[in-house]
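Below you'll find only one chain, the form predicted on its own, shown as structure tokens.
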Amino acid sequence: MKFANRNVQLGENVRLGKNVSIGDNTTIYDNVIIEDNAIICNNCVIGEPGRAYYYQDGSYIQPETVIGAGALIRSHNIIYAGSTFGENFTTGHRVTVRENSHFGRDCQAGTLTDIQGNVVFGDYCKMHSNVHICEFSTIGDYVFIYPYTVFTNDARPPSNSYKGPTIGDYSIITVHCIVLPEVQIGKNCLVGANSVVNKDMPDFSFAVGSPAKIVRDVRELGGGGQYPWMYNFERGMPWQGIGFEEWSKK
């Protein structure tokens, strides 16, 4: 590990694996593995303790926190306990990520990206700035969320039964949709720009619209060839030099 900074805390039981950078003011709370070559930039938050280490009595255990090998943590991020994130975590600034948030490999999020906690995401999400994800959501593999694009999970609100939207793989969530609780939405899926999406939607589906209505398959859009998108993007996925046919033959 190397600290080149200051004011570095760092709790108990906290295990750093090797060439790992930690930047000034940053808090590193009990109980937190950080793994090779992650770099957790200025003036963050990792393993934020929850609720009842604050309000409830000294029966709080603080939950296990893991930053997978080679993350980029960017400055003003707030990490809450009991979270998992794959290799390769990137964010942008002032990023929080409530508790029991779990992530797989090369995922993303952008600037301003609120993470309201026990979610559920796959490989190589990429969420873009500004994005909020509620509770109890389930995000699949590959899927690109854009930004000022809300999940909600409180069909009646106020109440005390929260179900977040579930999103198939290879799922495109456009700028400025909002989508409402427990919908699912289906595999290679695109959704676009400023709409509700209030009903599931099956996999191949192409939605717009306040409320949202399926207009088409998508492999119909653009005279057909543009989806499904991964055939004709590579840029950061692991297909990239080989294409996604072939990936996906291995």
The other form holds:
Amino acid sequence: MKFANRNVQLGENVRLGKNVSIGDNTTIYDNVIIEDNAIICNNCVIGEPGRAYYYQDGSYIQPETVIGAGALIRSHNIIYAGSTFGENFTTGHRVTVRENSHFGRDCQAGTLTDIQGNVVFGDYCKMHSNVHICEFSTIGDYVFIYPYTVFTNDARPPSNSYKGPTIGDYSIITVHCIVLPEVQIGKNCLVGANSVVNKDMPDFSFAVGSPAKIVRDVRELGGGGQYPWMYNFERGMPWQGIGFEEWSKK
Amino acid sequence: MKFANRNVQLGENVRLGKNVSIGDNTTIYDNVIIEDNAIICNNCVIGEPGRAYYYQDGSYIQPETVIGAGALIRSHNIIYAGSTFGENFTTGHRVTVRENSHFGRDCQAGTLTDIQGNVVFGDYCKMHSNVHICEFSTIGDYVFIYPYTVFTNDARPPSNSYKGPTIGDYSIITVHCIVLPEVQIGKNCLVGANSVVNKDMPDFSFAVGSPAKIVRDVRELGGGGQYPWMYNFERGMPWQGIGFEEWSKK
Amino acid sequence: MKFANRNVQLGENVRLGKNVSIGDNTTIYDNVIIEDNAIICNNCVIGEPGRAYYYQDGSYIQPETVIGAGALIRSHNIIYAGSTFGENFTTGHRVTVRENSHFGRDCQAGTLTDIQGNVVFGDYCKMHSNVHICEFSTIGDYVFIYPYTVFTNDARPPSNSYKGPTIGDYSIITVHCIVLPEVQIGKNCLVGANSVVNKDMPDFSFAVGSPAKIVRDVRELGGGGQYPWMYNFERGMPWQGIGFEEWSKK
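Now show me the form predicted in complex with a further copy of the same chain, since the one above was the form predicted on its own.
Following is the full complex, with the preceding chain placed first.
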């Protein structure tokens, strides 16, 4: 059953590293690079072309798409041409990533997540299911984003002025939140469930509500001093096994 | 790679116009009409039959489905039998449109949008990603609906009484909103993020909150007089190039 | 067109009951049991293996998956190995069910619903579109959950302590709600739109808001005494045709 190579289509100039697996019914368009040990599961589209591909007569140029080493792209993903992914990119199912988005290493995108294109992610960012990242968002390193959270970029819709949010390292945006255009969330912030963030948040702030109000410093939150979370959580992080304190001395 | 006609299935009485393209792994069921220059991308289902098809022995009658000229249906869409789409219908990925829904011309449905059936849309309506339109909704012309907004039709769930909302021309429903059953939103209205609209809104009203309160006339909103938006935005609209004022004199 | 057996793959030890139908482009992995009269539509994956399958060399053991008699699994569903479904399980499109989830009889999961695994559902539970059920949730019998509602299990994210909510029999969670970790919602409760439930709810309570406040007993709600709903709604319920009162005497 595993990687039987049924109904797989590879375009021109597709370069596969060592030990790459490609699932059934998957289409890889032109100019896609898939690095060593990556796994692309069934029914995926990698290198989906932009709109011009369907209309122009031969003049469309397909940009390069790079899936880094060690990726696990689960079934029914659609990844557009022109996006790049660092090592160990992992997804759930039915993820969509539009064009010109760039991910650092060890990022995750949960089932149904929708990345709208022209986005920059740092390293070790983890999106849970059904997150919506608008165009022109900038996300730092070690950022967690939880289900049904939406980033927006159009302050007076509909307009032609798109400015996405910026999220600092180590920040956490929980479920069902909205981050409004141009908002800058600092480092080590926490946004509570169902919040609408319409103002900048300084480092270490905890905000909640619609519109969100800063109610505390995350270091003063109860529950055993969970935040900053890096001292209490290490699964899948570069400090796994040695702890954040030790790791950050390096 | 483009439209190689691999694993494409066409049912009986499928009528394709001139210059129609159909992507790999796409299934077109019986009695589907696809008009000139339409593009159906990979892994789509067009004319998905209703439940009775799977159970009745030969007595099921498949209604006609019409995809208007110039459509661009991106990959992994599922469109039920009995729905009709005016010219230039455009979608993102993984859109679902259930039965007996009718769209005017130049409508758009973003990735993951879920149209539940028995819905009427006017012309030039634009839904962004992951919008949920319940059965029996009525949407005018030039309406914008933003991500994760949900229309509902059952005031006392679960019941057998379904009455959807009605949205007037030129109105904007922003992200993460809920429009409750039977609510009538007038023309040129604006609903702010994360709102629950439980009462009718007169023309030109701006409402926000949960439950939403009318806080202003949209014409009094700051930010340079963006609203009514038609004077400030023309991309994809019939007044593109000449402006709304000139166009509306015709 | 119907069940033409094109591009269908069956793994080893797949046991199909009488009169089972399997749609085109569907993959059934090893050790899946599909009982009598079940219908699996096009482009589904049944018995999707866990992560270890893709990495281990032969040592991965695929758990048994059981799709009960009379199921209707619509197109583009992904159901993981190790989950079991009682009779008459019905889905919309693009539903994902992760591993080790167990459903009673006559449950429904709407389009885009995302069940994260290790969940227990009773009988006759109905999820509408785009519901997100986190790991370790426990749901009773006759529970209705409406679109864009999210259950969560991590009180201080990110952590390693996952505790899902518990929902009692006959309760209704409406649209765009969040149920926070460990929350216990009693029997016959009703949660209003856009609520965040952060505290336990006793039987028969109606709560609304963010955070949700208990505002009334559901039996005192206006609108003609709709609640408890079982006396007013019987479609698809075991008391259909005889009424809840008569049925509950048995």
